[in-house]
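For reference, the chain that follows is the form predicted on its own, supplied as structure tokens.
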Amino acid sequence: MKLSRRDALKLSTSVALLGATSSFASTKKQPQKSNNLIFQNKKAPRVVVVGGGWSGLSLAKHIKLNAPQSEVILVEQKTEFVSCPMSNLWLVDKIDLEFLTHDFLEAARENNYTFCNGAATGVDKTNNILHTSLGDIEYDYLAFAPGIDYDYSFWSEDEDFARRIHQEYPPAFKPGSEHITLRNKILNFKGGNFIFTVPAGNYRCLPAPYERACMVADYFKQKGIKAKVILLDENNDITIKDHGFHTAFNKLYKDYIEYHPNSLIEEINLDEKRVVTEFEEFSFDDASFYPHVRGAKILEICGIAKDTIYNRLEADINQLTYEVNGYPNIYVSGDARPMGFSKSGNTSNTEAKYVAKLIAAKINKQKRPQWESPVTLCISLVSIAPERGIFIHSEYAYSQKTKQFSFATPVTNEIWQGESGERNAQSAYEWAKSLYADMFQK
């Protein structure tokens, strides 16, 4: 019989779509090496870290700390660390941008691992292979540490709104570019409203947003601009150190700041600079919209996270192991993490160190380390002139009952007013300093 045209090419397409899927298949069962490999002579163990902040700097020292024979590759996209702890100090010109700017040159040798300068772009978790904007890299073991991503579909399902709002508007809580424009706006500021907005769930460093609030009020009161911080806090009040930050609100910023808690935003509009919450509405000069956050977008393209109790699509990994479910080999650290820690720099340090340690275990054929809690330790600045600052230092339990972690009883220093607040600010630079040093350094 004839076959028409027409069936002719529904059975190439067919026979097209089979073999496609028996090379799939084909490639399962046989394993093949990629074609597009980079750092091709393995020698050793080699770990592969994805993400060059707070815990992938700490991670890529730490292993190689604790397992010195391991080869330690540390893939990052952008080509110098810049801190987001203490930036807050930098957008009102207290300190200079040397002071946030480090090498990540200078941590690799330092520390003996390699830095490859490209960004990832998935994983091949059945071959151990991660995908890389430079080329293919063969892992034995692979830690993600690659931070938030943010997550503007709570305010608008449209991409274009989201696009706009980032660019007009960042939030700069992701070091770079999105904090030199707003430095530039709050420096230019010449009076009026400027919205700043704190999300709810478990955002980037809780303290953070309040401690902008004030220093921003600082500046705006030190150089006489007629100008209203409005803070609109989804939360149903401040989330951590409400007692110092309310009493600097009310004591040093009074006619500065008004903080407005329960502020569920349902509509932003661009064009009128107007923004409308559940109960008000507020017209703005200026703003900086901070929306809720998500775990980055790597996780999701590489199929290693799920939506949790804190935020969207954050690391779908064993909570005590830091292992991705199914894949042992594979590690999530830092602000990805799905646990209720501060999304903080101390904290994913400190933590880093722990998941070196497990990753470390295994290369030496040792027993698992048993569980270590991170520490947040932080200090917020509450006025520039004189500098005064709140501290906090907790760490963490978990629950076997609830089978979540929670803070363990904090200890805490709230007061910023006299010495203790001076000593509190100072101990912010000298923080800085020390942690700088415990990644860039021996």
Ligand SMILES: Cc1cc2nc3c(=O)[nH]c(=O)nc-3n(C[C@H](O)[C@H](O)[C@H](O)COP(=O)(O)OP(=O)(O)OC[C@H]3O[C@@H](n4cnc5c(N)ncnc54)[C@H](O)[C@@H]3O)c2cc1C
Second form
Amino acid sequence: MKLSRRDALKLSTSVALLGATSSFASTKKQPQKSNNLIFQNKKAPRVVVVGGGWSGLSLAKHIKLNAPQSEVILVEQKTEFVSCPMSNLWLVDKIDLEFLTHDFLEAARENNYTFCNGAATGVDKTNNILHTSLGDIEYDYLAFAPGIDYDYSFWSEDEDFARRIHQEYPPAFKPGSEHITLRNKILNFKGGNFIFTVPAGNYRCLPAPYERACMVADYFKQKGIKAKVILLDENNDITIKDHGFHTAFNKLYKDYIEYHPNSLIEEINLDEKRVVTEFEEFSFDDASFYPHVRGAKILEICGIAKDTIYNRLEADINQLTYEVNGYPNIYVSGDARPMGFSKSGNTSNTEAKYVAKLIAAKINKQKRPQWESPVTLCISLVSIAPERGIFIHSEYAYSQKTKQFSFATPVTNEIWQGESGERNAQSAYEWAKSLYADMFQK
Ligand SMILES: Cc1cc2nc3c(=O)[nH]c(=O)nc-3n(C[C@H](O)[C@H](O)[C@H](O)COP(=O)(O)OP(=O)(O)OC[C@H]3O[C@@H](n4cnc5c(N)ncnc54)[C@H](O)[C@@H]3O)c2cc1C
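Previous: the form predicted on its own; requested now: the form predicted together with this ligand:
After this comes the whole thing, all chains and molecules, with the earlier chain placed first.
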């Protein structure tokens, strides 16, 4: 085939461009400075923590404790901290919002780090720059602790459906407006069917949906409201503290809670207020739908998320060192982790103390510390009057063979009848106060 002049010109341009690209690719990338920097005067090794929840607050405090010479900046999008643990009691008017609400500025003042009230929006991993809604922040080490997001794709790929179900029937497994909506629904409920769902996978706080069912049933019972709490569980049984919750459902709330295991939801019709599972159909007067969870979206945006055996798009990290694969100065901890640990506040808080040691060891040029297991300690209330609770306490073991973690000999007290149940309920308050103090005070 004969080439025309025009074709020859096109070809030579493409070849020249290709040459230009490959010679560009072969030159080493120069570090790029951002012209939108905030926190410009970096004088010490800097650690930026994204997310001021149970993990991030503990990370910021303990990095500073283990490497006092470092500069620590906590980037959090919310203006105040509202606790999910104990929030099931607030939903039924048992405690004040004040008990759950805490001050980020106090935590930063008391523990000598800087609170930056903005949202992380992306990262330049080559040049160590975090992009935020307030500007760019240079870092030496970056630690993400952004928690979870919801994954409605198991019910529908339709984004309008996801937006609508979230707005009308929020799960309330992240603090804020979702909790306020759910509390108003419960306190104003006139009677009928109130549906709650439990997702499969490693969802946030395994016992919380069952605790919530007990709290809401207890509230309806005490107020004499003719209502049924219908709990549609995708799992084949109660996922944790099953003896305690089963006995509470049967002995205390027989007329108020209908528990349906193996309830794989096939359709939720929001207009007709109907839920279709594999075997049954339920109508509802009100509801709160808890979908599957995934790692917080910022991880996906930053290109450090992957699907795991439990959930979609959790942190792509080394499970023992918490370093992001390919980027050893970036870490992820808390509920966004891919390990099968319980997604709980106590787990996130204790795990972050180990991750803080890992980061501090690098800053201090010390040997990497030995792996430490996070501690899961979780107390659930099963009744409000009198207050009675059940608990689980466990650490984890790592199997070299399966490369998986499992619970190491959990200790439970699932008998809520009698004094021990009342003592458990009291220790829930003491636990919460001590953890708030641990995160917000010196
Ligand atoms: C109803 C309920 C009851 C619970 N009960 C218990 C209990 O009794 N005991 C227990 O141990 N645990 C309990 N939990 C679980 C506990 O709340 C979570 O496991 C814990 O909050 C996880 O901590 P985290 O730091 O990983 O995430 P979070 O606490 O969710 O913190 C993540 C933070 O990151 C911020 N963030 C996310 N993206 C960005 C971004 N791009 N930029 C800036 N900031 C960002 C968020 O605003 C948030 O503040 C309960 C949870 C629920 C919902």
